[in-house]
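Take a look at this one chain, the form predicted on its own, written out in structure tokens.
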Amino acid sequence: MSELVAQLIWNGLVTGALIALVALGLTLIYGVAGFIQFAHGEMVALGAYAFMIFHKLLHWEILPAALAAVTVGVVVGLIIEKLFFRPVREHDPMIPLVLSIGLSIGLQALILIFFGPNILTISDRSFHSLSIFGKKILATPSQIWAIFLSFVLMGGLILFLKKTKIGKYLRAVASNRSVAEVFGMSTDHAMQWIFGIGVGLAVIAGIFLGFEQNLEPLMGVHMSVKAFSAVVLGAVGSVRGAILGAFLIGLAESLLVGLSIIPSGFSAAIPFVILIGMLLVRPEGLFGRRFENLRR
């Protein structure tokens, strides 16, 4: 029983770590924005089937397909960003909310005309499973790549955003906007980077989430539920609660199906339950002040 356990925790933990990727995208875009992109899912899917171009296809090795598939999705990006999200930044948030809608749409649309509706695999090379930990865990070398590039990534945003001129620069921003442009910071320069920065660590995720299951049109709506819910249950623009969240919900989806407390049919379920629930009891998040504090 303990070692089913801790094999559950580990792979509650990978499914965290990638979960907490995206969500970090989510909670920067918020955070200098102002709303949330309902699209950033698709910038999930664009990473894996990318990969699987550069990689399966074109028979390019593991890390060379890799870098190219995060330059083609930071590029896509910052193409969205300019094209659709600058254009409308003054106006009601309301606006680029919808749009987002619109736009996961319509890549969604685009998804299926050139890949189809079939489900296809990132690789056809197969890897073994190794064990670690006293041989109580078993792990695929992507699995343990994945937490460990997870950490280093979420460890180095922190220290960028908290060291850096170009940190400190995003984050006053994202505080006064107003008081940033007299300042003379440019909100379109900010925009790219938090686009790029966002769209970047989403492709990773698409990357690792591609070797853990199949690619199909919808994978990155299924992630940007999890990754949305992650925001929310942390605390909505907090970069540690965008973190802390996508874990707890990671650990619950692996631990509750795994131990048979949910059916796996229910799955899907857990974010939308973890979401209401703590939209119920605590709305503003584990690290969010509580509204009447945020009305004075």
The other form holds:
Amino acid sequence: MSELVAQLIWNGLVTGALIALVALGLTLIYGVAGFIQFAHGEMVALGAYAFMIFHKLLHWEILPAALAAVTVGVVVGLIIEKLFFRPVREHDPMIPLVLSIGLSIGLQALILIFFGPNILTISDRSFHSLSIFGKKILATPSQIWAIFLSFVLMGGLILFLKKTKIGKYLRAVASNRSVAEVFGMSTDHAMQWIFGIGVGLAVIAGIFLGFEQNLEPLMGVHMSVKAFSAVVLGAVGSVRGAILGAFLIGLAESLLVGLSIIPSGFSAAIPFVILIGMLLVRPEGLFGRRFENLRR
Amino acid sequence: MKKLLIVAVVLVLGFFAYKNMDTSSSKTVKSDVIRIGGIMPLTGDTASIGVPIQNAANLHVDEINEAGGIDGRRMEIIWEDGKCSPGESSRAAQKLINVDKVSVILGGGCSGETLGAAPITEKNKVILFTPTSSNPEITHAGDFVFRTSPSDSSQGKVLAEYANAHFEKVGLISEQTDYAIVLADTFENHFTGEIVREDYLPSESDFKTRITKLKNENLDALFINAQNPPKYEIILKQLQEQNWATPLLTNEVAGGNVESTLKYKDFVSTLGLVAGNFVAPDNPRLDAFAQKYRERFGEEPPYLNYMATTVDALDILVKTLGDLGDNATSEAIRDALYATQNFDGMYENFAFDENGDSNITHSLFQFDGEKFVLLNE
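The form predicted in complex with its partner chain is what I want next, because the block you gave corresponds to the form predicted on its own; please supply it.
What follows is the entire complex, opening with the chain shown before.
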């Protein structure tokens, strides 16, 4: 029994770590730019497909291929920000939101055109699972890397936002754009940073997701639904909240289904049930300030 | 940058205009063309089945037209994407009936598509002719509904009989679609041992938790009941990652697509994988068609048996429409289809029963490390 629980917790942590990487980008973009980027899930798919091209088709080693995929992702993120979101940034937040929905559908269609509807594998190599923690848990090398790297990246991001000059400047723009501009901070610049970081994290999640579940054109959509729930659960715009929300959803899915607490057919509803419950009990999210004090 | 964008937009618009022109120009020669509708899953995971079937149908329509068409009139299929969803499929059927005014629809591909479109086609007295759907409920879906594919009531039964002979406790991991649910239910009804069943939604692709749970149940075998090869492959991959070597059962979706199983050959070949499926006809006509498919599309034709049922469906339609000529009303086509006996298609002696069902049944196939071979028990 204990082995079952240990394995379920591990599965939940892997899922949670991947959701967290995607949720961080969503929450950062919301925090600084002020809208929910619905095409963020497609960045996950972009990362996975870009990695597949470098690694499987061009036969690059894993690390250079991953770095190349992240570079492609960051560049695409910067282009998307400049081409699509910068022109509408000063408008009602509804406009970039609707734009991002359109972008999401367009990017899915592009993946379908170039790669077709079939499932693709991310690597020709197969990796043997390892027994870890006193042989209680079976884990693939990519899962161990996913958990390790996501913790490093999450810690790094929090430190980056807290300690570095650019981090402080991003937080300044997030908390009050007009005042920050008065002090000579460029909003354009902040947006570029946020989209670069956000898409970079989503690409990394996409690569790991590709190792976990293979590649399909809609892989980003399923992920972004969970990431979106994690963001709302934690408090929209909060970095710690997104991370905690992501792990809560990952673990809840794994444990509730794995221990037969709820029938497995309802597993996809878990993020939403948590989300609805949270909105009823504490609508501002785990780390949110009370709405009355919140002024944008 | 702006110029580039404008060029891109013009190119995209031009592409769509070109595509539209293609159909609008053929509309001007309407009297020489017999149009039928087509509904298949053309996007999403199940497009991995729908697109090859669409390719096969288009290829065969070209063959028909080269051979003189239907009494000198060209045949043409107007395709709609049913997305393997009853809702999308009923919208597609509405469009084909109201806008394109077709009186025959080839499809749907997924059972859900056929069941979703059937109420619409039935009300409008349009023939719904599926070459691939196997849900048993389609038998009673309507008077105008026909199929060349076999019903799953036989597939669930043969799989359960095999399981009864070999296993006492079987795990079942099953997708929640019209095809997979009914297959799982039929299997459950006929299996005498104990079943641990785990369902998942078509949108899910993480099965680690379900596999961990099932692995802990001390099962004799696992029945993978996915709607499409992509999901089947992910389940195999995650089974392998959890080092769980258990005898496997699966359905025709997986068993008809050797490519998917071959990707996990080393893992699967020791497990005695058994799939329910129906036999592809062994004849030179199918061989020649498969060769044409390879040449045109540059890939091995998956699902040779479904290719055959698709070709036969089209040939039966061509013969029926040709025989009826100008009298091809929906009722006349329906009556002629019911009267079809001993049709000499790829499946010899093809016939419909009183419900418009085909006379093909399922058998069992075992994976021998290279391909699926008929299992004689």
